[in-house]
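Here we start with a single chain on its own, the form predicted alone, put down as structure tokens.
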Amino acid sequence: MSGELAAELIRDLARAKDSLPAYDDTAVREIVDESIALSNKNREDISSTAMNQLIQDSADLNDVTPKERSTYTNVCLRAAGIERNKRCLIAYHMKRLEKIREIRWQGGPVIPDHLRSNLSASERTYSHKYNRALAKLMRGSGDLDFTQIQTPPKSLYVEVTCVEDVGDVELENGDRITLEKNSRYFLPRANVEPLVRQGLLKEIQRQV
């Protein structure tokens, strides 16, 4: 059934929820090829004068044969399938670009290797250009990092525990600190926010 592969592509992306699955180049190409085949078949069917008149609503329906009616129905079904494929491909690519932007805001400018390998070449180019555009915007706003704290903080400092060895980190005041696994730290929220979002640090919630 035409359009079914495109619908399955959308369902697979929806099942991924917050993750970003590998770009399905094979499915995308098959959907494009299917749309081209449907378009070519329609072009063949509407080449006759009678069919053109029927499509343009200028034909006398009493003169239309059952075969022409059947052909016309098939043309309409194929056209609907082409439109469905197009809408699904647009939705698939727009949703993936949205996820790429979310990764940038939540994890910083460097995409983790396990996610970067899931991007297509065009998506990696998009990510690079988006990073540059965002960096230019932040530089023009007094070097404010819009991605650091996206909700009003309750305090400027936060207590965290290190989930993995992070290594050397530079603080806002220029001091440097080495973050080691299973150690606790009381640090400026602006410094640790990206690492918390990446799962490298975990905020310790204090009981009130």
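Positions refer to the first chain, counted from 1. The term rigid core refers to the most C-alpha atoms you can superpose between the two forms while keeping them within 1.5 Å. Only a predicted model underlies this, so the values are computations on that prediction, with no experimental measurement involved. First, how it differs from the form predicted together with its partner chain.
After superposition on the rigid core, the Cα of R15 moves by less than 2 Å between these two forms. Taking the rigid core as fixed, one finds a CA shift for T26 smaller than 2 Å between these two forms. Once both forms are fitted on their rigid core, the CA atom of T161 lies 2 Å or more apart between these two forms.
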Second form
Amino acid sequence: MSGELAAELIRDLARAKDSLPAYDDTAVREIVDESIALSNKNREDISSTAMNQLIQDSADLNDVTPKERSTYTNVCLRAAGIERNKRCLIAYHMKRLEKIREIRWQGGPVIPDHLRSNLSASERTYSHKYNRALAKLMRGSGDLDFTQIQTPPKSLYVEVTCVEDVGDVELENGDRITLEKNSRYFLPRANVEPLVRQGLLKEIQRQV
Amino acid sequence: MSDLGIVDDQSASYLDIDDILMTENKISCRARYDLVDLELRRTAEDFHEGKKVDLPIWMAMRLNEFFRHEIPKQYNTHFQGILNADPEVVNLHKEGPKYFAMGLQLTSENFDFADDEDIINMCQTLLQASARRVSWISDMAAADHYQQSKVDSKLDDMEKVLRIVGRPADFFDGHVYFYIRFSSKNRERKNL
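Given the form predicted alone above, what does the protein look like in the form predicted together with its partner chain?
Whole complex next, starting from this chain.
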């Protein structure tokens, strides 16, 4: 029955849940081939005499011969199959793109190798372009890493106090800064995040 | 995610994987006419009027012109009785993992069931069953692991999602949403 291949494709994707399985190039091509075959058969049938008879007379399905009726039914059947294949193919590709975006947001700009090998060539291009666009956006918003922070920060600079005496530390943007215990600093948020995560700095909550 | 709201709007659910999977479920159909050389299965077949075949929902809906549909067992009046009596006990995962989504799909006018009354009542039944089960699920959310796994095995896909979302407030939202969809379908069917 037509639609089986497409159903298998979607089921495989659904079964993988959160991970991204390898791009099933064979299945996609088979489904496309099936759709082309169906459409060719339909083109034949539509120009056949049986169909012309039906269309000309606009008869009730009860009043035509079983042969004519069945030709029409087969045409509808194949059309439904083609549309179903199309729907499954589009949904398959769109879902994979969605997962690629998720990978960026949860995993960071570098895709791990085992996932990378599961992408098709076009998907690798998509991932690359998406990362570039996201990076450009983040850079333009004060160098904030959107993918790490939960809520939009109120300000780009944040006041921090030093928890431990560390001495000289090199920040993300190359500046060197001396961190002394219990002294306060006013720094860009982008530089502060990694140091806070390491436990060296603590953010001072402003009472506004 | 099994977002039930999109079952109504054909264009909205187009890309939804869950909807595609749900429409693969088979439904029993009978031919309306005598048909020859039908290419439903691998070899061309002849269908006399009334011959039964199981078709996936997506196909059954498109071939509405040629086939009459039968309500699946898990939605008929008998099963509705069971659901009405004791909804928390029923294992909806077994009855088709996407029980509620499919139920909602069956109310679409692309289906031609012999028994319209059944479908109208079904909307009502599913609505009430879902309400009681949702409050049962949210009550059990506080229970221990073992109890929860027992509950889990009885949930259909929509309920599983509700449970993961998990807070009583969200349950309530989901439930209200569901109520609106089902009661509007209810009214539509009655007016047909």
